[in-house]
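In structure tokens, the next block holds one chain alone, the form predicted on its own.
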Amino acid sequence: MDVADAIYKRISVRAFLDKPVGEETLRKLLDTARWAPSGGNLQPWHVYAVSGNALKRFKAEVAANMQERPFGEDSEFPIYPEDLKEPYRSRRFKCGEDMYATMDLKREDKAGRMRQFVKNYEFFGAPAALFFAIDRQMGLGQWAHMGMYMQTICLAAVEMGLGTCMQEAWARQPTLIRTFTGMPEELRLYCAMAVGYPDPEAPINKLRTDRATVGETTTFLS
């Protein structure tokens, strides 16, 4: 598989097979991704990899916590800007509507959409999860470098036959995650990533979100 194939095949997987992903597989995945670029070679990312019985325990804690706090806590940073302007607002709206359409969840079906939202906190059935954090000293540049590292993980996962889903929804569970993982206060949680084998029959995994054309996002000077 070449890099272009991996880029085209990578999607946000939201339905996984009941097939384990153990520590050895996660180590191989992360050992490949650690060669991602970062300014000054700071490598500012910190990862907590959870699978097997540990993930089962964590999911049980999440389920119990959601009885009182179904939407979690306030995140330490805004996941999206307030008053999101165009064209970003329309892109986000269409992404959501296209996703719900794969499950025939109409806009008025609030209960159905809530059930799908809750699947975020089950990692969509994935057998492994990664939590990403960064030192609070780091600035915007280092956050970008962590993003490059995460993208590298996603592409390496495709080559290994795995699927991933980056989940910013977990930014709303900082206390729970910090307590479970032992994450020190000097680190700020960013998000999680579900990791597993995609269910090829799940309609939601057939969704390929739109992308703006190069002409819409690029100014060429020559």
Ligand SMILES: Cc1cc2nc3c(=O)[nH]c(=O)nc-3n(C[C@H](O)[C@H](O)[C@H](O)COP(=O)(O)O)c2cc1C
The other form holds:
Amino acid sequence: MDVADAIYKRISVRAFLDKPVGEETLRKLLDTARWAPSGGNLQPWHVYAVSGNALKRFKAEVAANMQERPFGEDSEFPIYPEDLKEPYRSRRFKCGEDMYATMDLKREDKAGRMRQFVKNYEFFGAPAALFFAIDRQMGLGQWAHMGMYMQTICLAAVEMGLGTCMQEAWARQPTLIRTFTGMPEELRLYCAMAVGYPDPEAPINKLRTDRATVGETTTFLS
Ligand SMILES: Cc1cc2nc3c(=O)[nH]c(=O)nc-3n(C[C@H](O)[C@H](O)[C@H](O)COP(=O)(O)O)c2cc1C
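Taking the form predicted on its own as the starting point, write out the structure of the form predicted together with the named molecule.
Every chain and every other molecule in the complex is listed next, the one we just looked at coming first.
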């Protein structure tokens, strides 16, 4: 597989086969991705890789907590800016609408859409999960570098036949994650990633999101 292939093939996978992904596979994946770049080679990322019985235990804790707090807690940082302006607002709206359309979930079907949203907190059935955290000392630059690392994981996963979904939704569960993983206070939780073998038949995995053209996002000076 060449790099361009992996870039095109990587999509957010939101339904997985019932096929385990254990620690050995996660180690292999992370061993490739650790070669991602970062300014000053700080490698500011901290990862908690959860699979097997540990993931089952964690999911059970989350499910018990969901009864009381279906939307989790407040995240430690705003996931999106308040009053998102154009064109970002429309892009976000379209992304949601296109996703729900794959399951024929209409806007009025609030309960159906909610049921789909809550699947975030089951990692969409994935057998493995990664949590990403960064030292509170780090600034915007280092956060960007952590993003590069995450994308590198996603691309390496494609080559291994795995699918991933990055999940900011987990930023709303900092206490549960911190307690379960033993994450120290000096780290700030950013995001999670579901990892597993994609279910090729699941309608939601047929979603192919669009992108702005190069011309819309780039100013060429030559
Ligand atoms: C950092 C990050 C966090 C995301 N968080 C979520 C999430 O919590 N739940 C979800 O269903 N998708 C999430 N996504 C997936 C995006 O919606 C998706 O990447 C975007 O719509 C483009 O689609 P694609 O990944 O299929 O190309 C996240 C993506 C990124 C990069």
